[in-house]
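Form predicted alone, single chain, as structure tokens, below.
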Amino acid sequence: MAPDNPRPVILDVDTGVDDALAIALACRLPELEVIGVTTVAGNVDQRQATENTRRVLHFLGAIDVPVAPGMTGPLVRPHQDARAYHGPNGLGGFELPPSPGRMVGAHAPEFIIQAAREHQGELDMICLAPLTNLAVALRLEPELPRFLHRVVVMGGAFTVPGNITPYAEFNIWVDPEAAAIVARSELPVTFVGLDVTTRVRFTREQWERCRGLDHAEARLIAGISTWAFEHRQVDSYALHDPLCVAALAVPSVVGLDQAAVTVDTGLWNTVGETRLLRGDGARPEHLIALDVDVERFTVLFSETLGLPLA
């Protein structure tokens, strides 16, 4: 049974493969009402991320969800993408039909601020990309932490190695200065990092079974997964971004700790490293996901999107 009052949520994305699946999951979960999607440079450049986002929403029949393009690069560093992982167009080379869906006139940070004011104390954000848009929004509106209800961030590697360097997770590494601004803020942040996201996976067997299904969600995941299973020749890939969506909709799917978070913004090989800092009253504390109910997430993800279980 659908909740009487689904939570309004903005997704902040750099739409690659797992962002697309996260968008699909957020649009289908009855607990959430996606009121907008903002885009930023990350997995691909901002223009490609915006186009991918619009096409994914259109393919899912969510054409009324507005898309607001955001920052075209990190705050101070050159942008480095992840096309090698996500394919030449960010969607594993899968070509979706163009979208007639609407773009909003507001720039992404402005859109975030306007929506937060309109839904004061009720709006959630799910940040699945470098945190540039959110950091800029914080600089423009210092009261933003008071307006937002919860911010779930796909970012960090607190007790495990990184996935772009031995120290850093990709989203934090791309724009560590933005991540540091968010970590130092009073925003009600839940960090969902590699400690848990690498444990929830989409397998080759599931993909092969998806290819026989004929509904939008199955066609989307079958198409965008081809790059991973045929070009990269992996046996499975992590569902980083979908887990963040699930963690907001059904918080008990992850086990949470609480601590302050620091982000390395130096010039050395540890840049982007995230560390937990306990007992430091000078820094705001956030929630950090360090455990996950893999079976519960797998069932939630598969049943919501009409996909076969592993």
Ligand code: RIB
Given for the second form:
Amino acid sequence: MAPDNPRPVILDVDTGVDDALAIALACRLPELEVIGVTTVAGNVDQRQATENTRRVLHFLGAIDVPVAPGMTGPLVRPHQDARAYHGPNGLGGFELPPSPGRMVGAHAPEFIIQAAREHQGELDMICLAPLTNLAVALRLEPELPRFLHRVVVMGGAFTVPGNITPYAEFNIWVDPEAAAIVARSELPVTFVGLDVTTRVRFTREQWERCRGLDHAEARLIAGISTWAFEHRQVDSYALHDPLCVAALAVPSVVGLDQAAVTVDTGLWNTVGETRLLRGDGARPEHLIALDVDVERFTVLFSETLGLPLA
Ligand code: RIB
Ligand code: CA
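Output the structure of the form predicted in complex with the named molecule; the preceding block shows the form predicted alone.
Up next: the whole complex, starting with the chain shown before.
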């Protein structure tokens, strides 16, 4: 049953394939009201991420959702993208029509601060990309933790190997300094890392079932998955970002632990490694997803988007 009043949320994205599916899920879930999308350099450069985000929103009929472009690179290090994984255009090579929608003039960190103040502590954020925008917003407004209700972060690999190096998950690895600023802050963060996101997957068999269906969500997932199944020739790929949307809308989809988080910002091969700190003095504590109800997520994802996955 739809809730009386959906929660206002900002998505922070580097639209990419799984970001696009997360945007679709967030726009369709009755528990959430997407009041804006901020973009950042990550899977692709910021300009491409912004264009992809506008096109996905338009394709889904959500053209009144404002898009605020953000940081064009990490705080310190050069930007390294993931086009090999997401395809040259970041959407698996799928060409979406351009969006006529307007762009907000505000820069992403300012947009986040303004929206957080306006929603007086009721605003949630779902961060699905390197944390550069959120780190800058924290530096611009140190009181930001008082104005945000919950921040779900797709990031980290706490009990499993990384996906971009054996130690690091991509969003953290691209901008470890930004991730360290967020992890050390008093923001109410829920980290949803590879420990759980690699367990929710979209398979080649499910893709075959979606192809040929003509509603927007089916055409989107079928189109943007082409690069994975035809070029990369994988049997499945992880739905990292959509799980974070589900974890905010239906928190019981994941099992949560509590710990402080450290991020390796060194110059060695372990850069971007995320570790849990427990016990006396381990502050500030955040929530960490270490378990996931795969079946429950799959039903939520497929029923919300009208896809034959379960
Ligand atoms: O490691 C997975 C994360 O990195 C996802 O957010 C994916 O979109 C990429 O940004
Ligand atoms: Ca992403």
